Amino acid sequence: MTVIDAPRPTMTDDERRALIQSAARATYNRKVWMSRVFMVFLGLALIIALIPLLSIIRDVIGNGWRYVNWTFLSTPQAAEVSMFNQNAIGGISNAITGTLLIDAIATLIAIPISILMAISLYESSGRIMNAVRMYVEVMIGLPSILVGIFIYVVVVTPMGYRFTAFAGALALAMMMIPLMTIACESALRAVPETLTEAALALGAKPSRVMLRVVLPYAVPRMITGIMLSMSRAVGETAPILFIIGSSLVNSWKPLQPATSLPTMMFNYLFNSNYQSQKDACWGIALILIFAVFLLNLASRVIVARTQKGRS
């Protein structure tokens, strides 16, 4: 700026025309090379991200891989492990059942509930609606550990402590409740608003329109959160740890204790002495794992299918 205010009489034009750009090309330099800094520190700042995330995958593939096998797959956990046979731990068949079991009786419990509450959010307006949906939003946040308390005190106690597969599918599905209606919610609001008109201009009941045009036109939409949710319930360990107990053996009894996937991680990780118990956890974890990624991936799959349909 000094160099236009004052110029020094005795420069010539092309003198004062060469300053001006010199110093405008130290400003331009030194903003272009404090740019790159910049940049360089977002790539950082990837690199440092990556490394941890890729180091679990690979040392979750690298160290499960070896249990992926039939007998793992397929046999109970042994009874008994003793310093004299710590290797002989079994397999994991009665975890997987009672991973499937729970779920299912869950996710059975938290469709039609999610659905309806999805429904009713979609089809009603005011204060009292956003109040709920608000706190349907808050227990999306809530730490799952209390889900397990809540449980534990009105369906493990009354039952006379008695711990039960039921009692963890309750518990997973308060747990999807909010996810999947907050997700089924907003699978009907992208229903196009000429549909519905269209539809009861015709002189359609709301509920007519309801079942005839919204939630066919959302059903894919639908399915996907209600995967993800189950993703999501998966891999929850705090909610079910202490109200579902332990089976050594498969077990597809709702109102008998179980085992599941997480707990039984769970129990290897931090109540065994024995490091073979241990590093069995990487093979229940790339189960786990596998589990996850692919109700993840055929949600996707089908968001993407659905969506090139209708473009």
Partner chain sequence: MTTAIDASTNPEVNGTGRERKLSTGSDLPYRVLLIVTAVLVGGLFLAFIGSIVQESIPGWRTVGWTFFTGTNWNYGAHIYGALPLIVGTVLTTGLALLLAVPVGFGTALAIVFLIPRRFQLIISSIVELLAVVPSIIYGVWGYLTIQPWLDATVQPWLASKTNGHFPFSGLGIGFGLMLGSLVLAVMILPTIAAISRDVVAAVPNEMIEGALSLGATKSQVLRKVVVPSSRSGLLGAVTLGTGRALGETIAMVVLLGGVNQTHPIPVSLFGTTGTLASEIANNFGNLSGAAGLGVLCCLALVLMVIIGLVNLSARVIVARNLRKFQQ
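Output the structure of the form predicted alone; the preceding block shows the form predicted in complex with the partner chain.
Here you get just the chain by itself.
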């Protein structure tokens, strides 16, 4: 007896197209649903992170705004506080001067070293450069107080335990160099390869291509990295706390002791017996927050204006 197989049903083109569209629609809907779930979690995480941040900013502004006046900003710190007039603590002009001096010297030291290191990492490869990059990345996560101890041993101790603003600038420069190097290297790698290839195709030397093509294109992003590194250095206390000493006058001499805003705040909080000086820390904190905000805002404006001009 011969068994004849029944003909297998075949799908038409319309049915196959409908099946594919149905599967694609189900996959798309699942991805959309998962995306919305993750967006909800991200929104909740953002809210959780903003609650303490906004609370801190509210407290700093609420308690520190009354200190932001010309007298407080232009008057040096009082040498001694009288028990009969505990509010006569002076101002913070000596700390502002010291902060500007230390950060300016540190920036001048860090910028050329960081740019040269970034160019070396961009142009070269191999075990040596990979080791340099690894050490640079390790330096970024190094506790800042270790930098201060290193400068204390290497600079302050050989100078006869002489505390100077220059020693603090060296400590901040050591912290800024790794950040600036990574930022500058990223800026160089963001330059389109077509620009470099076009310049090389015209017969330009690699050094001329770097100076005339790559660096000018990368400068805005490099400036952003430099300013972000400066904003971090402005509020650092640990690396300079025990190497810059203290000064009650406005001094622009690098080889003399200096007072910075973070160290003044630390001394007011932990070494003062007067509530007026502890309360003044709110004003110092507000000024530091404002300085960091201006540096970050300036970096964003530079990038935005540059991108607008190129588009």
